[in-house]
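A single chain, nothing else alongside it, follows as structure tokens in the form predicted on its own.
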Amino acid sequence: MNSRSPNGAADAPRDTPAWTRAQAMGLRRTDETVAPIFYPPAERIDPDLHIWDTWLLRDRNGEIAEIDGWRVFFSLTASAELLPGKRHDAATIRYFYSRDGRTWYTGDLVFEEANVFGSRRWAGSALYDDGRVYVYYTAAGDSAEEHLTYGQRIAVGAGGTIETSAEGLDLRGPWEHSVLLEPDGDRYEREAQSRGPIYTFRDPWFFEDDGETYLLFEGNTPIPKGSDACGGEETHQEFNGSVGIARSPTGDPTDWELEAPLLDAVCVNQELERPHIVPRDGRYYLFVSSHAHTFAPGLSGFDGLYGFVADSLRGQYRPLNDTGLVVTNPENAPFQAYSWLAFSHGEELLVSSFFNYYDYDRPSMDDVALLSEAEQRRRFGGTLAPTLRLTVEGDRTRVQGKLDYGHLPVESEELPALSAFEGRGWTGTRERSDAGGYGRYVDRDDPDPGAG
């Protein structure tokens, strides 16, 4: 473990576990961590929408909520007429509902009212408690801005109710909105303190443990100039992501106090996005998503799901699979999926994500802008990706199979027996096919590339 003081000084240790450069130096794709290639589905959940960061409605125990046989997921959405790269600037939160976890119906916007705390709403989580719905979100920007700004604060819309019928589900307000958390400048960096390429204070995720109520979130650890963190290497100090946590002193899901981070990645990575915990076998599995371009100089990571495990919520988190890498995309489709969410299903974990850019194997997402607008739209999935199946044994994980696009099984659903599978990326001939308007890479190890 590597410890630092709140200002990043290595000579004044504190108790925050760290993802270290030594651990991240070992990052590489392996059979255990690489997902199979995804191909365009026969149809998207909603062809009129871009759908990306997604979260499930859960109860206080962390179980997926079922209301009269219906389950709900929330997602950031934007009109499919927008260029995919512009979707974050117009993000809205919408809900979707299903009885079987396979066929999803599009609901309305969660909030019809304007965002009084920012110019747009980004990802969060949702709690169903005693008939009331709490939707936690990131209030980004400034409601009075003339040009896009990137300030972030953690907010909630509280008080929603759900009505059901045989035909569907309706989520309604009125909602009471409030800002719950803002960075303190000591444990969590304020925007004015940021020296890194990306500023973060977002992605609230509700979690209860042993009678205590928490919110996890993504933040940055303040590292002032002149600190000896990272051996004094200032270009490394700019990469200072952390997993933050707040506790509710009363259990009220709208009452929170900041606490010291659970984990930091100073000198390693700028963004530990969408943090969430899955308790399992007496351990705490902490997962985050991150990008290839947010690793510090000298490190070569991937767009992927990263994970850590500890024996208690405030324990000494150690990286899964030695480096932290749990799931990544194939080398020849490095940006096919993103924004992974892990949850328990029987003896295994399932991992959902959204279908990002496919038929695209350039080393950087920056090159997307070099494509024509038509090609940018064609290559963006904009719907839920196939759900991955993950086995976990102690500190080791393995990608063991996949389900169909957006298949989020109900609790009682029996899945096929697990078995090792092939087809993680191409190992032989790569071909282009433009049939049906899609370009795609054909994996000769996969006899049926369209199958879920």
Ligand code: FRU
Contents of the next structure:
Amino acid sequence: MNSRSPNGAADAPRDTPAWTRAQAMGLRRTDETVAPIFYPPAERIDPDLHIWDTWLLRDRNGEIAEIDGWRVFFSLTASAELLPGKRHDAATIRYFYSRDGRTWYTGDLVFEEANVFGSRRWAGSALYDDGRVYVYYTAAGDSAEEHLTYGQRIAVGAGGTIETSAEGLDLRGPWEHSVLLEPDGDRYEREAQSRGPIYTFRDPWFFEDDGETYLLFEGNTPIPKGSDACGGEETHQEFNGSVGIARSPTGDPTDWELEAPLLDAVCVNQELERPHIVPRDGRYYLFVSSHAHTFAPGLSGFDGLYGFVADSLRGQYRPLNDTGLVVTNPENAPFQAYSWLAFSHGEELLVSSFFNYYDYDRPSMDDVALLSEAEQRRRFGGTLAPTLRLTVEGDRTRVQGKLDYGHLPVESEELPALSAFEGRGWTGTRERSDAGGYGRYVDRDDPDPGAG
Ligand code: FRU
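Which structure goes with the form predicted together with beta-D-fructofuranose (FRU), now that we have seen the form predicted on its own?
Entire complex below, previous chain first.
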């Protein structure tokens, strides 16, 4: 990775491996990176809920935990009566459980108690260790606020326990809540320092490597006004996403010290969301989700899963597939899925995500607000998307197929053999006959006309 801006001017010398503008300039949809089109499922996991960012309960080794034959995922949820765009302001964490990774039952809210560190809880991760559950989350806003605020701190609810029966699974407190990490203003920007559009310090991800215990998270690198970063281009400096890391000196999953970021995207992108690592063949595959609208001026990317690989945890991360793009949505359904999570399954990686806005092909998600409320609801998936199958070879990846909606298999579950992949939504034709110019998607390779 280099520390030169594409303008040729030297950036301020920085040690953090960088996703550079030169690399991101090459972003484009390819056969390897575009997911097939998703049509609405016959059933949502829970029709009463919007379900979005999701994470599995895993053990210290990163394996999906199985407790008496049950597995568990956690999601940000809100009432399905809410306008989908409002859900972030009312997010609550709920659990779901399954015996086969296909049929999921809705559990309770994880925490009954109020959020004392913030006004709502955003994404995180969950560890099952020695019979105890640790749910890491983002405490967003301020518990005393009258109007929504956007400060963020990384917190945990520790000490939950699980009881199972033939019929189901119960996750119970009491939980001991504590704030684990706040930005230091030096390696990680505080909200007051932010010059960018959307401030971040969130999405903790538990991860062990070589006997060491880590928490990854999404942050921003402080770039003071007047800095020569991005060749001095101020409008680019406002985009400064990073992947942060903290280490537990003792292995205690509630005791963390901030360390320098693993990667940043200064001059490139503001939000490197939900960072996570999949170790494979002695390499470290680092994944983040990001949006089309969070790229710096002059760059055009996609809502997508982006990935980087290094030979050691703190190595020189290189973007996968040259640009970093690993999975994106078809051109005619560019917001059909978001918040991807890659996990290992034998030779391949599986990638879960939630079903976002479908039957919607405007270039910006902002235009969702122009639709009637009924249409905003109709076009929002609010459930898990089909799980994608990804092959990985060195610095290259390829979307190779898909599993069913919300199918989250454990390692021991055999999957159908991978075959040549049949067709991709982005080659589909677009019909622009729909009222108001909102195109209706049609996949040339799939005659199903989709929803509604
Ligand atoms: C990604 C995200 C997360 C955040 C959550 C809030 O979908 O922006 O970074 O925790 O949504 O709803």
